Amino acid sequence: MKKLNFGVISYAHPHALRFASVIAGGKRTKLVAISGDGSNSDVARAEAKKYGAKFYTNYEGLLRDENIDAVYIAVETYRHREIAVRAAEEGKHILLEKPIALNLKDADEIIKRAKRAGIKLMLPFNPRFTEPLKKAKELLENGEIGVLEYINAISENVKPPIFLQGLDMSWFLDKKKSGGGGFMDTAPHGIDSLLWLTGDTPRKVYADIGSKIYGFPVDDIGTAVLEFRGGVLAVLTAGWGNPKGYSYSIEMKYYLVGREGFLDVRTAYPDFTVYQDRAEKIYWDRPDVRNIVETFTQAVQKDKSVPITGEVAKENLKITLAAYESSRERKVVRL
């Protein structure tokens, strides 16, 4: 089969780091180009070089370029609906980093273009990715614990970005180019998570946001409790809680409670750990990126639909930011 023929737009997020090495290495895609737009076009030129792409200095060149297919979207929150719009309007098919944008609007505009331009859009939330979290749904599905009431969430607790060493994420600090903090950052992971494995949206949200450990000028840590439509219960936690020195880089936690049992998530990634000075978690197996970017592959090859869409993404923004006004308001908020 014909491989899909990906560039990178930007490294500003440092996921880029993580999909850019799966695409490369992937037995249906290949890295082709790179752009160097927004923070780290110093890596992002680095890592060109390393994998053999070529490297364009922005996002124009790079779209401009008939031999690509597909874009994965890493740039700064608040330029992803004019890169995404310029994407669609090249014919590119479109992975684009969460949150979907910054606002409902740009969302909707984000929608609208790659419909119109026949492209596939989709989001790469990791959390229904991973392999425990799959068996979880598969479980729920098939009546183990009878029915769902309750979830309990840590979905994602991570180190603050700016504490990664080479990386300028001071981007992550400014809210008009993030949107927010650390719940913003993670919180949308979990919240597609819930959703996933509720199949039902909330219809209240009250929510704890704020910047409680570090003094930064965003938030760094939140908790939400979502009421869904079908009476489940969800209380998910997110942010940057993780100090330095703690041994995990990121915390994904599960706690499903039914009627007739429940389920104990205790992480959603496969690791082992190496104790010398300190304590050091190693995640042997990443599979939540790799079967991101094979979905997203098979949906365009085979012009399948994609399990995540702007529209998913959409909803996840509403209730990210509904969150966010409940915290600012101090009240339940209805959605």
Given for the second form:
Amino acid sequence: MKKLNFGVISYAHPHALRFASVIAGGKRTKLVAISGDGSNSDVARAEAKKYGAKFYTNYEGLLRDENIDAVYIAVETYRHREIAVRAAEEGKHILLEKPIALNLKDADEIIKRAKRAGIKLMLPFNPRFTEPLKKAKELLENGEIGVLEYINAISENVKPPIFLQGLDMSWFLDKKKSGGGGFMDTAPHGIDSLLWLTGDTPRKVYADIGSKIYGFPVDDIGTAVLEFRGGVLAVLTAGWGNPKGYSYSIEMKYYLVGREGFLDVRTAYPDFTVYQDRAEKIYWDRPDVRNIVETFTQAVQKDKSVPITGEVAKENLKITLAAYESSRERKVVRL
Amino acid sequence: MDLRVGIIGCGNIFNLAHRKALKGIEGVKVIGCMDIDEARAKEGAREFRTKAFTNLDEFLDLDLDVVEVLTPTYTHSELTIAALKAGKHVIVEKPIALTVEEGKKMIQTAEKEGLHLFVGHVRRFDLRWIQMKEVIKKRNILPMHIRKAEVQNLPFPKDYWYWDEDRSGGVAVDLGVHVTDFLRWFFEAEPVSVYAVGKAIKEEARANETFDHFTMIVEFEGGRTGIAEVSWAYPYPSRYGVFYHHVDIIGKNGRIRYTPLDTPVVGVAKANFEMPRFSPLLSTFPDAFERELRHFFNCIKGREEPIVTAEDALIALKITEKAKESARTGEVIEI
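Cool, the form predicted alone is there; where's the form predicted together with its partner chain?
All chains and molecules follow, beginning with the one already shown.
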């Protein structure tokens, strides 16, 4: 089968580095173009050279490139709607970085336009593509721990360095561009896992989110209590709580309590540890990113449905925004 | 001269902790053991070669300096007040009482009689937490977000008093006060509000219409967030012990994590493998009980100043009482 030709739009989000590398190295994918919208256009240009991909200064040129079947969009969140809508108009399948948009209205617009264009739209929430969480889901479905009752989830990352691997990430600290800080950045991953593991949606959210650690203009950590319609109770802590010396840069953990058993799931990625002045985990493989790209590619090539649709991502955003509202108003928000 | 000590309640906590601790402390002498169960009273008395009582008045007629109240929670108030009125100092197990109102009366009585009232918040005497608190101070960690989980596999049948909320307060109170006191101790701040949710997971809890799993999000002054998770429902195999702590402290200048995996354990590998995951002990190590009692006795002798007071115990209880109100009403409750 012909390889799926990908364009990567923007290196604003650092995930672009990883996705570009996986797309370029994929059996069924080819990285043919990169555009330099938003932050880090210089990195985008250098990466294009590295992969022998065509470089466009902005997405318009890339989207008009008929050689391109699909795009991975990693631009600043506030431009998701603008660029995703244009990509749909040009008939490109879309793998769109999370969160889907800044607000539900924009999310709706993206979903509507993707549908109208008849293209695939998928959001990359990593944890459910990791082996431990897939195994946990299988164990749950096989009834290994009985009726699921409680989940404690941790979805945390390091303090965002303003420059990471040469990338300028300062837009993460600008709410107008990112929609929020550490909680907006990492909670959607945990929320996606919760939606997926329970196969359910929450009816009530209470959260405490704030700029507690670093004195950033945006929040850096938050905890949300989610009460699902079917009775599962979940507590999710998400943010940028891991200091530099912490041995995990990314940490994703789930304690799943059922009536007859208990699962202790530590995901993130396969790693080894280097000890010098501090301990550092080196993630030597990212099967989650590979899995996301493969799943998306298969959905496009075989015209199958994607596992994480725009609607799922919109539900996710709705919950995330409700958590912010709860924290701001200091009250329980009913969904 | 030795302090003359009397024991009321020769059941679980006496046998698991106080009996041994008392034997290790110099300068005290157990003069009498009382229990409404004659066999248990006699067994306790035999340990200390002293007299057994089943009648409170006869017991309180003894010439005692201190009475230890080690009975089920719902009897704490009545027994403590009776002992204080009989002119004895009192050391009562945690929680201070079943309700805040009862606790207040106990404190008022102690004040009126000019006697000491101590509550066995044994976590404050556990070297793990003492050391952790010192590190927080010395290294200026400035905690902003603390999660503490205390999880127990309660090995008692459903008609046992622990499962009856009217007698124990339920897990929210029984384990809850440990964690709310811990949070207040570590934050060195007062609680502002609480949101809590509970679940009835095990049959014992459902039959008693109580929670066996309870999560409190406690907001403290200065935007600090405490997450207290207490449970009698984690289905751990009890042969690996009954207790499990997890602490995660995120501060402005660092992070401290503690899991049972950090405590030395004996690893077992067999065909039917189950990982021992926590120290097979009480909620705390036996030496903490000894340290606690020695401190209380020294306070009574005027040699030390109390590091944890009955007022501290009352606030710990108050947070859990408000948390239960939150769980009942589904709303955030001001403290």
